[in-house]
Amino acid sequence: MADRTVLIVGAGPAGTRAAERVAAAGLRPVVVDEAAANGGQIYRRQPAGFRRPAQTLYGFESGKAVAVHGAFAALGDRIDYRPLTLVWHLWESEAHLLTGTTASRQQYDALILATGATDRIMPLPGWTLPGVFSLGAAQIALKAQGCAIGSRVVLLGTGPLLPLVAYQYARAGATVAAVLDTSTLGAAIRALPALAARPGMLAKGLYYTAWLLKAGIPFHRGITPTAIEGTDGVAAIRYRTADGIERQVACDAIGLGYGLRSETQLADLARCDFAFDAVARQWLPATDADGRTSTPGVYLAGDGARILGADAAEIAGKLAACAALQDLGIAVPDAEMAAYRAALAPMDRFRVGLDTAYPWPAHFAAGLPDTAVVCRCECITAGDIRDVAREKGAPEVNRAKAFSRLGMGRCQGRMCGAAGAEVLADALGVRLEEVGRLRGQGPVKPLPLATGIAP
């Protein structure tokens, strides 16, 4: 069995633990990651030469970050680690890779996708102005470079990342002008029974919010953003309060995000089946309890399968590795896999609580003016999408893409896909799941013109 190749894509919490478990079974997995060092987004490393301590970088999660970093370092040459490498296509048990401008191919017997997640964005007028960042990008600036996205920052959207980034910015000494949350206190209260499945995580979320309020940072719930204003860059954000009062906050940067969306393009290229998650309002790869997909030999772990967070990702990475090893004919104790499944159960309940407390504001799509840009790569507006729905008869998102170029740009629909589907469904008067999902195709990310041809 030593000649069997397990390819792991991603070296965040899920990929790290998957690699650790595969190596423990005597195999030498290939670990491919776009970053320069392991850790993923949640435990992102600072560049060489930076000396900020883990407690400053990761706060309450510093112990977990150090553990994940240390576990990966301890693997040494027991893994074939390829940092700064993109998997841009999959075809017939072969991954197409790019390192710098050098292309290569890697065959595999088992593929574990630990691709993580990105911000889910709901556009609004002005969101294409310089100075608007996703919440994840705002966090990267702080973690990786020790800088803020602006001198007076507004953080807008919903989800657990919103108060966390605000807390991190304020603790770092940045000026947080306001935190604007589109979810309501009532939604949070309704979600409490499910959120109580992970009392420690619930307590952290309450702590961040209480700390911000004690620090005197304006924190408004149930708001509706109406526009970002500015000429050459962000100057202010306009919004409507829950009781209908129009307000404006002066700022020079905005961090924007409405929860997370799973990175599923590679799962699509691996021909995995997808299913619509009505609670999260996302199409997600269909897996069994252990991470097996409908494609034999392909497994998913972490937020690339469903949004459960870093702790769950570590467990899911081990579980997916066990499933892969089993299917390769390597014995894995049943009790080990049962323990992982049991540990994930409360985390899945917590996920439902998060989606209840911080719902994706789908109704905002119907209120977007026709002039609002939805796909910034191709400058496709909400009006363009409505036109292909009503005038050109596009019944689903891939036909809308063909007619309008929605999702054809650099991000391949990562930023615009969710909102574009909502606008299309509203224009057609159908349920979101009826307009389908954007189909992935290679290359999943842009390739430089100088890319060499893989042998």
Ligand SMILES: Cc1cc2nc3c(=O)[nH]c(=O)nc-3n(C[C@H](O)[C@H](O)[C@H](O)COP(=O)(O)OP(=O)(O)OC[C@H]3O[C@@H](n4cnc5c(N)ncnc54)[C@H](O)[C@@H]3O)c2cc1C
Given for the second form:
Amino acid sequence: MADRTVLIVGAGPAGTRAAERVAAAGLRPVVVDEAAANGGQIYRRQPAGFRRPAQTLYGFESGKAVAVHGAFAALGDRIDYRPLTLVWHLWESEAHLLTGTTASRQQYDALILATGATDRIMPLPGWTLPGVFSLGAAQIALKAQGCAIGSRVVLLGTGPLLPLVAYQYARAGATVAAVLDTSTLGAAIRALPALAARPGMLAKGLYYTAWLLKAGIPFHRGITPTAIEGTDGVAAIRYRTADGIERQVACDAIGLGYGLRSETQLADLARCDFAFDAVARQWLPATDADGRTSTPGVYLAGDGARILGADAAEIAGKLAACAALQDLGIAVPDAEMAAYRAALAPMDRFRVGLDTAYPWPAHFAAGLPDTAVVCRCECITAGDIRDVAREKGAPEVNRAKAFSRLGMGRCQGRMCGAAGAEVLADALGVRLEEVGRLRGQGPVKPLPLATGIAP
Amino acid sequence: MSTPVAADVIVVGGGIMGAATAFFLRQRGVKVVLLERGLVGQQASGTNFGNVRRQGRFLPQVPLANRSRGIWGRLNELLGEDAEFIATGHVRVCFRDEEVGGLEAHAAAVREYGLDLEILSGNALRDRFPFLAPGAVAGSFSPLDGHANPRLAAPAFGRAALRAGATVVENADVVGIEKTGDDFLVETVGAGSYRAPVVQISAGVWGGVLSARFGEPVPIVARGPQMGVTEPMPYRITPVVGVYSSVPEEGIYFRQVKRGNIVWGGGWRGPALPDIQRAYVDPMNTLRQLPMLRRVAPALGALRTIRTWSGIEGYLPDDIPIMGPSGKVPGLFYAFGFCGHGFQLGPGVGDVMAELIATGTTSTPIAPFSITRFATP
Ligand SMILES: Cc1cc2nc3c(=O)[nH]c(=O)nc-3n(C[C@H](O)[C@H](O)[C@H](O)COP(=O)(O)OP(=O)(O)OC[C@H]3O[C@@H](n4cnc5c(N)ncnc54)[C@H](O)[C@@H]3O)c2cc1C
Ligand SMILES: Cc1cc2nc3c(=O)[nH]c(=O)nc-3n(C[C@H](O)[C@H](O)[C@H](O)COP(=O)(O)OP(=O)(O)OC[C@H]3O[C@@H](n4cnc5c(N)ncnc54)[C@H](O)[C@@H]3O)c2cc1C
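Show the other one: the form predicted in complex with the ligand, since we just had the form predicted alone.
After this comes the whole thing, all chains and molecules, with the earlier chain placed first.
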């Protein structure tokens, strides 16, 4: 049995715990992560030479960060860890890896995808101006590099990351000119029963918000952003208040994000079946409760499966590892898996709560002016998408892509796909699920033409 | 069962061949129905490399390619839509001295067919095309060839056919064709049935299944040429570039679109699965293509690939298509199996097939492509 290869993609909370569980069974998993260090998004490490303490970097989560980092370090030689290595394709039970410009292959008997998430973006006029970052990127700048995205920052969008990043920025000494939240207090209150599934998480969210208010940082809910102003860079954000009053805030940088979206391209390349998830408003790989996909030997864990957060990612990592081991014929106690499943149940209720509290503003898509850029790689506007829907009869996103180039650029739809699908569905007057999903193709991220095959 | 919709001609398959045939039949006033299983131009016609190349073809096919090239030149006018055809020229380069003779011989041969190629060698070649690597020994330049956008061309034919009065039915999977009396009865899943005295099968690689039902099986196989595209860079490489080599793996080709991306293909072919209508790129093929690209134009090594893809193409053992009337069933016509070079031919095939169906004869020779070459006695 010890010769079976379990390949884990991602060394965040999910990948770390999966690796730990597989190693505990006596196998030596291969762990691949494109980042320079383990930790994933939430527990992202600072570069070598940076010396901020865990408490400064991770706040309330520092205990868990230290635990996850520690668990990974403790694995030592019991895993085959390959940092700075991208899985750019999957083909016939082999992962195609890229380290620098060197390509290699890794065969696997089981593949655990713990690839995490990225920001979910709803464009608005001016969002491609220099100085606009995604909310997560704004946080990465601070967490990894110890720098802010600007000297007068507006944080815009919705989701739990919004007050958190504002809090982290303000605590670090940055000027937060305003926090503009598109969700309403009413929605937050409606979501309370579901959010109460995880009282600790709820309390932290309330704490950040209260802290921001106490610090005198303008925090407006129920707003509708209308445009980002500026010529060479961000100068201001315009928005409508919940009461319909036009307002403007001067700023030189904006962090923009509306929750997260799962990174599912590898699952697509593994030819897993996808199903439309009404909560996420995203097509997600279908899994059973333990993370098994429709492709034998391929498992999902963490935010890459659905957005349940870091604590759930740790559990899901262990559970997917157990499923993989079991399917490889290695005994796993039933009680252990049952315990993980039970621990995950409230997380899913919480996820529904989060979506109720911080809804993705799908309706903004209809209101985007024709001139607003949706796909920034290819400069495709909302008008271009409406055009291919109405003039050329594109009934679904791949056809809209073929006609308009939407999602054909460097990001391959990872940034623009969600909003592009909303604009298309609105233009066609159909439900979002009816326009389908962009089919994934390799490479998952750009592959240098200078790439050579490892000897 | 409802009464079948009646027409003069039913075209089965809405790739570039079917869509163009429907369009040109309308130009001749013929009442035509175009039946497409998915969306018009979604298969090979919408996924190909976009080469509008005449040089390097099977000689007896050059007249057809010439006719098609003529149509490409006035496509926007004809269709009222832009399929992004540009006559950038096409250059075939070789890297071995012993290959130069092959380029020269081809140039001499196609001149007979009215296709003028310019042979350039050494410094003259690199002065004209400074992006070429020092190792390029000679090149054959076809100034009037070029490229077009495959994602737009066949759908544009489909829409133009529709505007011209054709009945274009998408999501119409033809599951039965039967000749009863003078008429063919064509059954679809989901889109009713149709009746006409003439049927054209232009169903790409799937054409073989249909021809077999009329007792004319062909040894067609499905394969997927392997494509890739880089991120955009300033528009510098105007011609389509292809490598002429005796080693198939070296046969890379690329073009830069005005937007700046470099699209490439060639070398290896990957698996194509006609049953599920998908073709894939084997990542090893991509990795093997990269040094071939750098070999031709070293500067490409500074770019990154953002996407790879494939499409399903039908190949025949002699590498030429099936085109013309059935050898067995009056009223039945074929245009399928274009062996990786049908995009350039598409408009011409549509025009010729419309001519053949409407007049019973063609002014462009197509005899070498007859399905009867595979007939078993
Ligand atoms: C930018 C950002 C900031 C966040 N900040 C917070 C926060 O402050 N607090 C909070 O509670 N939650 C935060 N989240 C949510 C948080 O990421 C998750 O809850 C948690 O990190 C999920 O863990 P995971 O293991 O599923 O994925 P991640 O932690 O995201 O780990 C995924 C790992 O997979 C690697 N990877 C992905 N694709 C490939 C590939 N093809 N090849 C090789 N490696 C690959 C990535 O490099 C990454 O290290 C943030 C999310 C994002 C996107
Ligand atoms: C990746 C790739 C690159 C290529 N590069 C080039 C190039 O650069 N230059 C060039 O000249 N050629 C190129 N080719 C070849 C060219 O694309 C094809 O020869 C050409 O598009 C064939 O057109 P078609 O209409 O015969 O086939 P298709 O485009 O495949 O159309 C056939 C249609 O018939 C439909 N159909 C099938 N069965 C049925 C049924 N039972 N009922 C209803 N409809 C049906 C299909 O859905 C399909 O839409 C390339 C091909 C590929 C795949």
